[in-house]
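Just the one chain here, the form predicted alone, laid out as structure tokens.
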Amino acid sequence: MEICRYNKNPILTKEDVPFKVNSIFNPGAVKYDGKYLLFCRVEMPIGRSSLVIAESEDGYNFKVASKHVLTPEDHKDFYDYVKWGIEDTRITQIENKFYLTYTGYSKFQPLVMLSETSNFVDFKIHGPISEPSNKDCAIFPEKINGYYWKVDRPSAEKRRDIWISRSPDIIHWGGHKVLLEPEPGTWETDRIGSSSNPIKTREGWLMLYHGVRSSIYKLGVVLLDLEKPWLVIGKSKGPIISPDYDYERIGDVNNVIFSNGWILEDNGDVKIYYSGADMNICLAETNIQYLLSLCK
């Protein structure tokens, strides 16, 4: 099985959602309770954005709940990083709670927030967890000797490398090395991006990232060590999704396919939710078997 389009493509859009939005796009995923949510980034008429759910019983029909369920206003302490919106989330499970990464926008420039929940209806902030200028952060779903970790992309001058960094307790973090940078002359020259929480395989940590050339957004997929995840074991030569159709190509940004949440299945199947030109979400599923083959 290699990559296939849902062939009802987009499955959200901003005419499913019950109040005035401008698009609905970039969620997280994540399977709780037998049922499948997507925390989705809704920008709103004003141009700032909030976070809503979308429920589906099978990863394919979706309803998007008639409230938000993160503001910016909900952030209290924490609003002044927030302020001009909460964008792009991803989910990890560890244990029994739930950790969400988003990026806070504010006059500040962009930066990483954390919350946590066990039941999506009550949220701890915990705030900010990265300085400025830094987004597309991930957590990994377990400790690896003996400290959880997690991977971002801060903005340094012209760099825009994605980073690994440890940490004792999911608020403080240290250790900072360099994971991966763009190929010069390729499909993601000018910038990369995490795009999905990391998945445990037998062979190492799975995870999606996204490359930038000329303002087209790609996915690509990268393999990183179990034991020492800093190490890059192999990614894919090229992109694994590119922009080709009209719900991808034409939009509020052109050319653009993003992702931050992935599925896991028991049987191996991967669902990748993504969206399309900032403008819907779409799906496209493979397996994991395949992804790791495209790493090697």
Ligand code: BMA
The other form holds:
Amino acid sequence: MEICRYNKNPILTKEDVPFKVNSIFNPGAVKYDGKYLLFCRVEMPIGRSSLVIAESEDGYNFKVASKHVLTPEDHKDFYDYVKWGIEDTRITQIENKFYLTYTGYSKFQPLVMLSETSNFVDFKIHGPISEPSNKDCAIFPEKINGYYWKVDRPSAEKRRDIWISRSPDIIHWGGHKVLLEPEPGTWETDRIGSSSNPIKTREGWLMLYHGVRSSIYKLGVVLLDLEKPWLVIGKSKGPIISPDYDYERIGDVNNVIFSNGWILEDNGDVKIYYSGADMNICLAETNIQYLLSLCK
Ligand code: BMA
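Instead of the form predicted alone shown above, give the structure for the form predicted in complex with this ligand, please.
Expanding to the full complex; the earlier chain stays at the top.
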């Protein structure tokens, strides 16, 4: 198996949303209670984003809820930091809790927000876990060496690399280190950012990331050491998916493949949910073995 796009892509477009939106895209993904949940970003006609859940029994056919699950207005104590929108959720399960990291956007520029839930109905909003500018944050699904770990992408002063940090309680973070820098002169030369929460494999932590050159977004994959997650032990030689089809090439932002959610099935298959041209939601399928082989 290589990486196969689902033949009915895109699986969701704005026509599938029961209320008026400009676009639906960049979903976090999780399996909960036997169902597939996508935490989708919907850009409202005014140009600010909120989050809505799409639910599926099979991972292919999704139904979008009739109202938002989280909006900027729900963030009462933190509204100043999310006034212009909440975007691009990554979802990590640690024991029986789900942690959501997403971008809060405001006049202060993007920063990383953290919320938690155990039922996808009630949310405890912890607030910012970074200063601006920072985005693309994903939390590892278990403690390593007694700490929680996250990756993110600071972008102040035109920073363009992925960083890793650790926390004793998932709220307070320190020990920041550079994890990965863009390879100069290649498809990712302008900027990289984490695309998914890392998945544990016997060979290391596997993580999708996006790379950008000339505003063209593509995905790559990277392998991190299990015990020392700040060490990169493997990386794909080039992009693993690039914008090739019209639904990835033409949209609000042309030539974008962006992902912030994937699901590992019990048999090792992986469903990568991604968006084309900041407009829709698509699916590509692969498996862990193939992704690991790309990192060797
Ligand atoms: C990134 C984020 C994503 C978006 C991508 C491509 O910086 O803002 O939300 O999908 O750019 O436009």
